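The form predicted on its own is given below as one chain in structure tokens.
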Amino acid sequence: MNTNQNIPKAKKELVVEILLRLADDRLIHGHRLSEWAGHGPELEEDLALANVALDMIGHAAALYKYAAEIEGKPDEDHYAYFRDDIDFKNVAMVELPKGDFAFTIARQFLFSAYSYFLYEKLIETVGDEQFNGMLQKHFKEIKYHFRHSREWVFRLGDGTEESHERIQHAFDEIWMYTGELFSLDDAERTAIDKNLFVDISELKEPWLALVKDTLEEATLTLPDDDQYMFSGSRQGKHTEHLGHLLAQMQFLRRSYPDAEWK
């Protein structure tokens, strides 16, 4: 099938613009998630931090391909590796240092528990046979990065007096970012009528009340959903740190850009 031919131009656009936003999220999130590799607490977490993290990066190469085969793009590499931080359209809230290990779990939870309730979405929604499977595929694999990272919500707020105050600390900080998950723009709304996408906003209700649950359960405060949100990411208005995470990332692929890795 030449995908680049069957689709028209316009749709051609909105379909890439949508999977490079999926993907951009996977791809950053798995990097902080493989900065843990080694560093876990423990032998079995350092495992599956690394596991989540080659899930994540191999969701963000499937989306990628399919957009090169779309875009007639060599590779998927390319949006890897060749694009600056102002073309990435990832949310800010992925791209944040690791810091803690509590931070890292806080923002998995909140991280999955949005990625769950969207990849049901748009697997009911998707017409695109080719896109429809690969979320089908990774939807398997985030149902896995939701249990695990809850249960460790619930490990860490009910455990030792630190513990708990380590992640109430890590969702208080992190929450500011949380706004954008659900904020609809133009070229959503137009891929919405398209029947290419969802609307996000209608995902923030039961989001926020699996994510009160959860908190609840884990003796844990919901922060102030009434403070100031971050947003811009979507449209390449980024943090600080993805600057420093890209230069790391792609700089030994911009340094050989014509090897063949083997």
Given for the second form:
Amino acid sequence: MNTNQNIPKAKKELVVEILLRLADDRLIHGHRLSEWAGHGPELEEDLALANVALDMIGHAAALYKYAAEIEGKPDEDHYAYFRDDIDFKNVAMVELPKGDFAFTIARQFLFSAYSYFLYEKLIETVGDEQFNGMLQKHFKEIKYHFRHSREWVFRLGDGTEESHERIQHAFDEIWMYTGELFSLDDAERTAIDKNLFVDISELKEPWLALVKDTLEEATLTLPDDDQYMFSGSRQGKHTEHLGHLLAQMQFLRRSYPDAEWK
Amino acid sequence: MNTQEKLKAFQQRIDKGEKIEPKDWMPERYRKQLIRMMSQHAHSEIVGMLPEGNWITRAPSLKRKMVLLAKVQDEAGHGLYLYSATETLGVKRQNLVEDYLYGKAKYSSIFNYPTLSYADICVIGWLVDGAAIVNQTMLAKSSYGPYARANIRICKEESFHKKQGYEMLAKMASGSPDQQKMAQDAVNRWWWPTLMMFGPPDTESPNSAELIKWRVKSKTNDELRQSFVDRSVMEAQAIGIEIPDPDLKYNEETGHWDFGEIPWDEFWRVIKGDGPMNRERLKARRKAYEEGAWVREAAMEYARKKKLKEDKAS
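Which structure goes with the form predicted together with its partner chain, now that we have seen the form predicted on its own?
Let's see the whole complex now, leading with the same chain.
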């Protein structure tokens, strides 16, 4: 059942804002993971990475669909195909090029750990039944994404000298994009007041503890937080990479917008 | 029993329709033929991920993106259990893989053609998977147990792929003028290469008789090809797609569709590595394999260290 009929307008906008933030993260990350299809380091990983990509794009589609219902847009594709980069609300971490396998794993690990804590809290907080139902369903898969990437962090960190160097380098490279995962903005503060979102700044501590433990066990060094931290993606200020990603993702649909493509 | 008697007993089992299992005695030639066929089938699934993977990031709707990603994922799965089934014959996956990347092993010629528009993805589902189903339905009854069972599983998923491709092609064929143009253009490019998927004509197929005698196969290349043509012509008509063959004609006497001459010169060239995409496909697969070497080494080294720790602890 559609549970959004009685939401006041201002609240509707907030719900949509939160839905899109979650969905954009997942669509863009899923896109990067999907680039591995057919190019993985072993057949088992071709399967696993495609599986995670499929989950993430599926989560995004479900969240977009709900946003479309609330806003009266035609369907979930509206958000994926007909917005420009200034309207995308994903964190920058997920739009960075896929890099080598170590980079892909380091990113998936950091992002899945973040998603884990975020969803755990969101499920306790969000009152909207339809929204909460989705979160619960997706949470199960996020746990798998987390386990999959964490196991690889151990293997690569404590594997060979080369794998150790590669994954350490990947963590060092991505670290400047972890800051914005936990910085609250005005939209989120208002959403917290209305029980639509959680204080993500409080998630930093458990997240960091988990990352620290994992890296230690993998014989890796936790990168230093005292460095330039990228910010602004949630407000549409992205890296140079997102524009190229969207150009590729959207070109066919936008070239023939009136044709049937579903 | 001497070899002659063993051979006779083996043939009797085959004739009775019994399945041969990995630990059963089998002629060396039977084992070799199966390794060749099964690994070729596995390589095809893997190389087949490339032309379709080419459109995942550009699929025109989220639904189509997920359908395509799931399909490519299925292909990795098919590759995985075909390699496992082949390993029951006493070979190693890594050696088989290196055999097609750096040696003489083959994969299906069809994947040496490019996917130029999204309609190609629909046509691959309809025609290429359709052709694969014709072949694999027969192989699901193969005399070698593990191969038969792998094909049963594969057929189920391929049928779904075919249905998805055909449905979307039907939408494009009755869609906007641009979509119709893309749909027909894709069929024009893929039709003849798809007919080549069934292999050389029976007159030039050295392995067929032996494979049929051992019931690895039950139909010849030409028989399979004909049944595919008959079925595809009807399906094309139903969605307003034209088959690019001026000689295509229904034969009242045989009850089959007669078709024009397949460009066999092209087939032999592509098979020998000299087709439009052979070099590129192999290059992409070699790159994935070589760039993945450090990952596979790390996983092995980690497993070794872990086992060492466990051994020490106990």
